[in-house]
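Next comes just one chain, in C-alpha cells: the form predicted on its own.
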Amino acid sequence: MNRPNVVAVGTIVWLGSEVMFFAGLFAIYFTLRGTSPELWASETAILNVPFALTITIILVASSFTAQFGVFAAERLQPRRTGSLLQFTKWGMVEWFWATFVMGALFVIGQVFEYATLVSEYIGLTSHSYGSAFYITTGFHGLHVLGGLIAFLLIIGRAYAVTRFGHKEATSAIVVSYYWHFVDVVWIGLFLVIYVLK
C-alpha cells in the first residue's frame, strides 16, 4: 500500500492553516469596510486598477511557470536539454527561475504601488482604510517574498545534488502548492480590493 508523502501532507495542513489567517486578515478588511463605507468610497478611487491588473496577470502567469517546472520535476529534468529559447526542454530550475522573476516583478509592482499611495498620503496608520489596505497586501507581499526564497533553495538543491531524485521532486511540488495558494490569495485580494470597490 503506498502512504502519503509526509512532507506532502504537512504542508497541505500547514496551508489549511494559512487559509485561516487569510480569512482573519478578509474579515477585518470587511469589517472597517462596513464602517467607514464614505472613506472607503473616497480613498478606494486613488487605487491604480490598470496597474494592479498587470502586476496581478504577471504574479497568476508565475502559477503557470511553477507548474510546468513541477512537470520537469516529476519526469527528474532538472535541468535544460536544449539551448535556452527551447521552452519545451526546459527543465525544472529553467521554469522556476522564470517563475522566481515573476514573481519578483509582482514585488517590485507591489513596492511601487505603496511609494505611490503614500505619496496620495495614504499611509499605514493614516486610517482604517490605510491600515486594512497595507495589513492585508503587506501580510500577502510577505508569503510572496516567503515562496521566492523557497524557489531559491530549490533551484539551489538542485544544481547542488549529484542525482535529482524523487526526494527533489517532492521538495518542488511543495513549493508549487505554497505558490499556487499565495496566487489564489491575491487573486481574491484583487476581486475584494480593486474591483469590488
Contents of the next structure:
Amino acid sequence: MNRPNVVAVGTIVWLGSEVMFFAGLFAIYFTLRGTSPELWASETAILNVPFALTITIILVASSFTAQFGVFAAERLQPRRTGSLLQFTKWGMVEWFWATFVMGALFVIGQVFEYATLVSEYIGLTSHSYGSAFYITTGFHGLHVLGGLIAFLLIIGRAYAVTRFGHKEATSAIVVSYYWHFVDVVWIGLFLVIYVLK
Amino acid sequence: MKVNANIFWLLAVFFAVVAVAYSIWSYFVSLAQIEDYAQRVGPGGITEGHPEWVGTIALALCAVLAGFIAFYIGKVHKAQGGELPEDRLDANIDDGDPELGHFSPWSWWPIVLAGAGSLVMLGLAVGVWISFIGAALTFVAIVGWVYEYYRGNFSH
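Which structure goes with the form predicted together with the partner chain, now that we have seen the form predicted on its own?
Zooming out: every chain and molecule, the one shown earlier first.
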C-alpha cells in the first residue's frame, strides 16, 4: 500500500493558501478597474499583447519540460544516458535546466515589458492602473523568480547525491507542483490583463 | 481519506453556490444604488451595474481552493490502493508504523532563516541597508537548510 506522501500533500495545501493570496491581487485589480473604467480604456491600449503572448507561450512550454523532468525523477534518473541532443534520453537535470532557461526568458521578457511601459509613462505610482498592473504581474514575477531558485536547489541536490532516491524525487515533484501552479496563475492573469483588459 | 476528500468537495460546492448568489445579489444592490444616486443627485456617475468584486473573487477562489485540495486528496486516495490503518476501525496502532518520510532530528537552519528574514523586515522599517545584509543571510540559510543532509557526515 502506498501511504500518501506528506511532503506532496503539504505542498498542495500550501498552494491552496497561495490561491487565496492571488485572490487578493485579482480583487485589487477588478475593484480598481470598476472604479475607473476610462483609465482602463486608455491605458490597456498601450499594452503590447503579442509580446505578452510570446512570453506566456514560453512559460506554458516550461511547464511541459518541468513535467518531463518529473517523469525522469520518478524513474530515479537524475542525468542523461545519451548525448546532450538526444532529449529522449534526458534525465531530470537536463529537463530542469531547460525549464530554468525558459522561466528565466519569461522574467527577462517581463523586465523588458516593464521598461517599455515606464518609457510610455505607466509607472507603479502613476495612477491606479499602473499600481494594479505592476502589483499583480510583479508578485507573479517574484513567484517565478522563487521557482527559478527552487529549480537551482533541486538541480544542485541531484549533483550532490551519489544515489538519487525517493527523497530527491519528492522534492523535484513538489517544485514542479509549484511551477505548474504559478503557470496556471499566469494564464489567469494573462486572460484578465491582456485579453479582457 | 475518502471522507476527507468528500468534505473538501462539499466545501467547494458550498463556496461556488455562495459566490454565484453573492455576485448576483451585489449586482442588484449596485443597480439600486445607481437609481438612488440618480434620484437624489441627478443623472451622471457610474451608470452600469456591477457585482462587488472583492467578495465575489474571494468566494469563487475559495471554491477553487477547496476543489483543488479535494481533487488532490481524491487522487492520493486512489493511488494508495486500499484504506490506511488510521481509517480502519479494526486496525492496531502498530499497523501504522511504516516509514513516513525524512524528518530532521534537530537543525539550526530554521532559526538562522527566521533571523535573516527578521533582518530583511527590520531593514524595511528602519533602514534599507539592513535588508541587504538580511537578504545575503537568507541566501546562506536557504542553501544551508536545503543541503543540510547532502554534505559532510550525512551525504548520500
